[in-house]
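The chain below stands alone and is given in structure tokens; this is the form predicted alone.
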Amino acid sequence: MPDRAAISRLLEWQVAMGADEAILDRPRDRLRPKVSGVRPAAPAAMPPVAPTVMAPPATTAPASAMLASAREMAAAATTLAELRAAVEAFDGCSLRRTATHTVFADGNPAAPLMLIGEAPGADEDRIGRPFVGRSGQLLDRMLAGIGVTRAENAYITNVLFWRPPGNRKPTPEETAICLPFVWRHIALLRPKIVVLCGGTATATLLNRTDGITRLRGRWFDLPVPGIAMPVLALATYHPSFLLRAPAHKSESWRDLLSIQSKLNSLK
């Protein structure tokens, strides 16, 4: 007898990886015993099926209208609670329809240090908080090395508030539609330092086409709508990249020491 629990876990893993539809029109019975020398009967011919007319997506407004709506909702938020409510109410990003939770932020809103990553992963989508999986645990250990914790002096969020299916890379349209909320997020918090974790966050907020390996470790003046003076920003590797390429941890450690030095100088 097949292990039903194992099959269930396999199906859950496939869905988590983005395989949420079957390729064949009918399941293949792989447990059916094979009969030697006998050719299996050809399947009965399927009757012709009329072409299916796809219904329009739930969001039919043009992308420009959705972007205008995001800007209007973000600008109307005068507190962090209002911004969170606006993000949760926003339906202009298609990722929301496939996500389990809206993943807004975690940490101390009064912290001098704000870290911005790419998007929630499977664990974050399930729990509803950013950076709680393996990469988040690594990030916590890295920050602890310079005396920083979420509870006391760090605030963490992402460019996207919803998980892309299968943890795929976000599209430019998806990051653009969420960007007004990210800018307002920074403006309301007014951190002393923003750390851009990974290529997506760095490219989106700095509007640069250079890869993260070229920008990592460099400090930038980040102009933020709603704040008179630019905010100090540092580009660094995403913790998930360090899990795949641990040889680069020494570079990230140098970035952490640079952050520690800046924080001490701004006290």
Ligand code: URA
The other form holds:
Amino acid sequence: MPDRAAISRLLEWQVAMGADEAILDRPRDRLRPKVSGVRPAAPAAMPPVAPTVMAPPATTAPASAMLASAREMAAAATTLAELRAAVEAFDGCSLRRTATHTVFADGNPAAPLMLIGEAPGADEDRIGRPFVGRSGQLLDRMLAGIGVTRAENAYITNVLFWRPPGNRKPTPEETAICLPFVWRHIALLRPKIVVLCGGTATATLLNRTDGITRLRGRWFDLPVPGIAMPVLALATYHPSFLLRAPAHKSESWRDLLSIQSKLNSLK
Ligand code: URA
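Please give the other form, namely the form predicted in complex with the ligand, since only the form predicted alone has been shown so far.
Shown next: the complete complex, the earlier chain at its head.
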């Protein structure tokens, strides 16, 4: 008798590790006739298969319909509570299927500082709040160094509201579908400063292809749909990069001091 609980735990583990499709690693010939009572012969060794060049889909209608729906739902939200409800109700991002929680935001919505990261990880997905794992703890310590806390003067979110399976890098389609909600998020909060944490947030919101090492430490005027004046934005390293490469912490410290002095000048 199979142990159903164990099988279910195994499946959950596979999903958490990034297996988001139930497929075999080799094709199975489902047309091979089955002869009852006769053991099927062992399958012949597979000949090497030439790589297939995939044709683009004939139509992008479903994706564009989802994008239109994301734009419509985001634009209809006139308060933060409505925006959160819209994100929670939106089913156009496939990451929802494997995520446990929608991770919307944390911190003080009236804060002058809004930080935007990449996507929830395993801890965030389990708890439903952004930046609660190791990189979030580092971020909190970094912010504390310039007298900033989530409870008082920072608001934190991500460009994606659902965890990519196995913490893989989000696809451009996934970031594009969440982007209308992110723009609306900024427009409703109207922070004085936006800090883009890491390459994904920076590339997505600034729409630039140069890497984070070239862009970090620089201030940009971020045009936000629905706000007349651009918002000041600083690109900086993601705290999870700093956990892997602590030698870069001194550059991040310079960025933090730059944020502090900008906040002081805007008081
Ligand atoms: N990394 C992110 O970019 N966001 C989180 O919320 C957690 C880790």
